[in-house]
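Here you get one chain, nothing else, as structure tokens; it is the form predicted on its own.
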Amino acid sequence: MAAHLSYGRVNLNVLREAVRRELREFLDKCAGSKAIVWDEYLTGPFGLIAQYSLLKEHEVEKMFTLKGSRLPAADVKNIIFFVRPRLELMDIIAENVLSEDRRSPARDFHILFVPRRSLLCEQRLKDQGVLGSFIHREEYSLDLIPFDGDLLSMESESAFKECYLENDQTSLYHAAKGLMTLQALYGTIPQIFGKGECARQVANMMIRMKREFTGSQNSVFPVFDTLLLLDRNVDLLTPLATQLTYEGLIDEIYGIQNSYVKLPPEKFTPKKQGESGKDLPTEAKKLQLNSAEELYAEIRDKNFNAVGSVLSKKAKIISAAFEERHNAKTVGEIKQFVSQLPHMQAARGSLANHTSIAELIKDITTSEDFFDKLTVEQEFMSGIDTDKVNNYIEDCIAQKHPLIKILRLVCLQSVCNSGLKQKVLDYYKREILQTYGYEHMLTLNNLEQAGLLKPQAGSRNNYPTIRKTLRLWMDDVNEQNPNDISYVYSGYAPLSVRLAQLLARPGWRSIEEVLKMLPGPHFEERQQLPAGLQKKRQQGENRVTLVFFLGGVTYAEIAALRFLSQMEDGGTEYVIATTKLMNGTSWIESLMEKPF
């Protein structure tokens, strides 16, 4: 069991368990021993909902990744290949198929499509005259993935861009389906709100499969009270701002990927007297980051700035449990000591790791150039200076930074501007393609079509009128103790996030006019329940919510939202599920075309 995901209101194990079953039940329907082809993007996905023991017990031996040309040598009775259903890798898999070697004992082959079976690679299959070969052509509907107890991601990275870009809406269905398994592991969700374009398809899909299955009634009695759908481009605003929580800070700078992040090894090797450092290790340092670890739990929504005074606390406390042995007279007492000696060991290790990771970020955020890039988002985001070319970013172009770094803070102008003057949008094109290539004007081209930087449609701005009515900016931010959301990006408020924290209280009839200026329907559906399922709410019990952001989510807005289930008197604990966790880095890479 993975107990961390129990912690929450809503047990998440339930949805960890079901998926493990329906893998179980497909390994054992391929008898014998096995070994699994796998291709290289599912194997995070797939480790956070089965490890390698569980494959073991059903007869796994052996495990490659999948690449062309033979498959390696595996004494093995059947080959399964797990792939996402896209063409490109059925070409390596119809290689491997036929350059198995005639003279070898015949091995059975299978074929596992996460997380739809395609027509469309069957027939390449059939084309290539290997279709006839699999023994099993399954599919395996992993949809939603849990990642911590109020978190679920279906880690599609390309979930924006077919959205927004290719008008291709297979995500949307699988984020339907996936919300279908949900309601009937959970029950039922009796109120349906939304915003966008997006959020209004994958409610009609519901709708759909909803009456196909009439005829089986939920019977589970309901633990989310509502179902809140947001477009991801309903705020552009908030992935592109540099987050500054603690684990908002760890993906901006070294990228967590299925909840581990690699960091540089060397801060975390004690160094002994006398020692050089020429025998530092080079491989990089792996660590977990979920809330199954304790301190973790406790700082990783925190503001950077507010992380420091917590390690330093906890630093004592633990130094203090340590000086307790001496105290430790009787052998009942030494016993205690003992038990209690694991428990302060995986702490003071916990404590060491947290440390060093926050030197290394602290390294970064104290230098000048950082501070300079956090001033001009933050001078945008409360409205000053963004209708002109702005300094910092033509000195950062003339330097030749990061196009990635460039090309977050022009859109970052545009989205705080509503679109740019034309003449300044014109310059900024210009110096780009000048100094990193001209290959970059499809890339440009996508985040106009994106709506992420692009000319100023008529002559008015709307972004002052938003920022205010739904206080997006907030000057007195307490970074420390803080009693608004602001915090996560000492100022800004996520725009998602307040609009989920308006719909809770006082609703949103109370923002009318600014839902209409933002992209998208706004809408609210109601999904009947069978009698004798309506809850009846406890006094002082809150309402639990699930937010669904289509198109990516950022930690920072996670943390936000974990924010508002904390307040006292909030009223709402808030789950999360996205098509993706991401910022702004992964986010515009995804939208940039790889130069040919």
Given for the second form:
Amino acid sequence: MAAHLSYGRVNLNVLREAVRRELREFLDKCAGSKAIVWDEYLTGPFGLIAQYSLLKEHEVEKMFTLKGSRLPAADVKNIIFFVRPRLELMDIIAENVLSEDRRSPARDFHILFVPRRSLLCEQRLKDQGVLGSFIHREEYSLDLIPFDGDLLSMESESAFKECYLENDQTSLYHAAKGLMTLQALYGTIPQIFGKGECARQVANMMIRMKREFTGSQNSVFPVFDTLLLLDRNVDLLTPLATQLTYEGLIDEIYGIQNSYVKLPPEKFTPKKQGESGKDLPTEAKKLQLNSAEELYAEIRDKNFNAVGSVLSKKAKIISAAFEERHNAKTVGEIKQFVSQLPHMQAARGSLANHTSIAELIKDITTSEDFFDKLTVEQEFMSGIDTDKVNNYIEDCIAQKHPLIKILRLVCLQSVCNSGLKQKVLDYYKREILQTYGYEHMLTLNNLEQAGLLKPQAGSRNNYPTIRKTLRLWMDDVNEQNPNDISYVYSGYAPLSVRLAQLLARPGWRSIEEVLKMLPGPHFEERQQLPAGLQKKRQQGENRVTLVFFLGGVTYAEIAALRFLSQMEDGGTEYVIATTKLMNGTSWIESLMEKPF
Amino acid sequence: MNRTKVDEEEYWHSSKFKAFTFDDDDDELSQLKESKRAVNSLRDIVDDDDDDLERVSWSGEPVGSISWSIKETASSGGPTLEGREQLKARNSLSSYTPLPKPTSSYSLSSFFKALSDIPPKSFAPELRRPKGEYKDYSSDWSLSDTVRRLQKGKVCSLERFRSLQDKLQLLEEAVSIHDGNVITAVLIFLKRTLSKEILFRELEVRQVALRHLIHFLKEIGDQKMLLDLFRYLDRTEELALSQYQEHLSIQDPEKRKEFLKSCIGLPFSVEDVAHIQDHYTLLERQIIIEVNDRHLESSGQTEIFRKHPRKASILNMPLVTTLFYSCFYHYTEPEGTFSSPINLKKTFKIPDKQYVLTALAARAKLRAWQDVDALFTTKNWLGYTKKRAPIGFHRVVEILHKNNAPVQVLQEYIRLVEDVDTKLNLATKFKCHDVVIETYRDLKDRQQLVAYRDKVDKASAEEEKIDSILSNLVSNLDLSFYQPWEINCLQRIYWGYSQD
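Having seen the form predicted on its own, could you give me the form predicted together with the partner chain?
Now the full complex is given, and it begins with the chain already shown.
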């Protein structure tokens, strides 16, 4: 079902199986036929760990989406609500329960909170007078969801906002818990490195949690050698820039949700002969994107400029394979050809899809505006004209381009200049408020609090030093056959990944000065392993490092880490975990004051 | 945008930047085309049965996935036509109460489930007792036991913590385990049993708990207590912003206006005060304009409203939108009226650039070319007129083109673009042949002229113009520099080009 999770160095199917088992156990607790009422947001993440068939095996006969008023009719014994612990959802549930028809046979109600029960929510149910109606009220701790063979996410959209704006550590606590679960399954991680305030907190929590559960000695042989905890606010720059890998661009343009992407359907209509243009589908085409698809695994992390040639090569191979049918003369040969047909057809379908996607993306990347935007981004990142009002940004405001685009650019400029001159900042603020509405003052304030948009403190701009020391800007980037991670942004090497790379070799001691310029402490901790579990490394065996991005990670950063994993003399393979898979747009959106 | 495309390209290639260009455009495109072609040709070979093969429904949901199944199992009719119709109706969202956008899936929620000791099932029987759950089973749990029980989701009364000292110890114990849910539970208890003054005083020295209380108050929408708290902590700017935020929930424009007025006195930062003041003034203005214009529109007396009925009310629109609106409907009004553009410009100190851009867009939309002309005409003290655009004429041209200005109008402004390359670029892009031809003529660039000759219609006025320039170019050559045979050559070259 999810074989692609086990291809990597660490078999993440183990984690998936563990969470599936827990789900089964809960379902069996509610004996008899059941209907599940879903908080719609949860169906995405749940889809990554279970299919309907699993639920069906445990007598789930109906499924509904949570909405107000009365529940749909269903002849089942149990009604189970799968919900996030949110107050407004409790009100809807209460409405459902209260409008239940008294005359029809009574049904049993249960709630499964994902990922946590909440006292506040139960209090709300009590206030509404329905708390007593629920037989089972439990929690399903889906902290880290396996997305791919080397990728885990908590899918907590607001983690960054909570950590860095509201200083609420709850999501850090869940990150620590997720890491404890991982250690229970994959062994204690002997070395922990970290950079940033939140990283420090998570490490502290982990150490404390471990101390409290010393009763049970972990006897699993450790799979991970190192854990690297990174605060998102150590590298605010990277997510603001436009990602230029294939997967990154798909996400920038269409948004990938729980490994699915919705695309405009026009390019995907199969043109059959004798059929006119009517019956064009209007529903978006939905595709799943992960390494289970061979072609996608090959191209997703490439710079978009290198994708076309791979696609054309594949096309030739597949054409040749189909041509083989002419050479098949004997019954045996024909049989052989036919047996390969399903695989070939799948490959063809995959190629067709990605050719269409590449065309869609190309329409955008070749547009004048995309080019202009990229020019400005690259100027900022290489340190040019970051200290004055930028013409392009001004023009975009005048033409009322989407506000998020403006905010991304202005924040990028601010970060690349260690804050904007007060005059420049005031100018941008004024233009934005006058053009998009004064209420956005609240959003600008949030960005300022998060450190994304700020006045320059003092006269010192640290960014050039950081850029030079960490070699964040590379002039000679090779997009086709990259030799450095900077290919993912066509010149800019993501700071976060550079830190991971330098940690592996030659170690952070070489960059102490720069580390001090970046926010938050950097530290190292060691966790003792029982004598029998200490690893004896084989010659040439790679180390495995888990990089945990607290506050979100982009697909381009993931691509850069995968690139490092694949380097022949790299010596380290990476598994990536995060609070949320994101891009600059979804990130800024999460910081905007609603409703807009 | 100041740079022309050509400029940019030159800059790009000469500078050290790597552009994200598709240099070998042909190559790239053809590669994509090639794979497309291959894919398409393969369709003929094999029957198109992908759906069965991949077991994916059109929308891409793998058959059997959860979101697919919700739709399938919810429509009892099965895959009948009727069922599909229902499905469509359901999917159209109209019948849904849209769920609020998630802001958090984690906060204020949690119950630590120990990895090792107690399996979660062991307390399930307790949960089955609907009545007894908030009752205390034993009143002598120690402090840490209490917190631990809370953490595991067990029922536990906090009432026996009576003294302030006990309560604070309880809070500290909760904070030390980092579990937001437990911290919040204790805070709810403290909020209920302590006076505000004491609660605030104690939290001021316990920052973690304080942040959780602020988050909690925001979550339950207890604005009053939140404001009291900020006031107590002297976090004045947060107080002001938090108060200001409330205006978003006020629908009635008059009430919103009054509320904004009350915000002006709040302790904002210096720059923000000015913005709040402007926000208030703008809404006040919009209310007056709205009443007036709604009347004008419904009476049907005013031509502009008859010809261009308003699409929406102007209330709560941004300033620049309001300016556009007033340039559209109230352009000629004297400065004294609230709805006149000049009045808006002065009141809100709108910069020249912004004003010209907006006015231009509005007048161009109405195809009022004379107004556009007037916008850029300045008279000096001698009475001479001069064309001047604070935004640069290239921008003027772009905006005019966006509003479908005719070529005559466009070329007038393209001629005013100073930079020759930009001018040529724009003229070529918008097919203003005259400007292109004149520019090449002024540059004495016969090669380009000859090349451009191919782009204009055969036997058109443009072609004629090019030909006459070309012949002039040769005849105007200073022939004294040349030997007679060279002149001969030159003439032959010229005729050779122009005759084919």
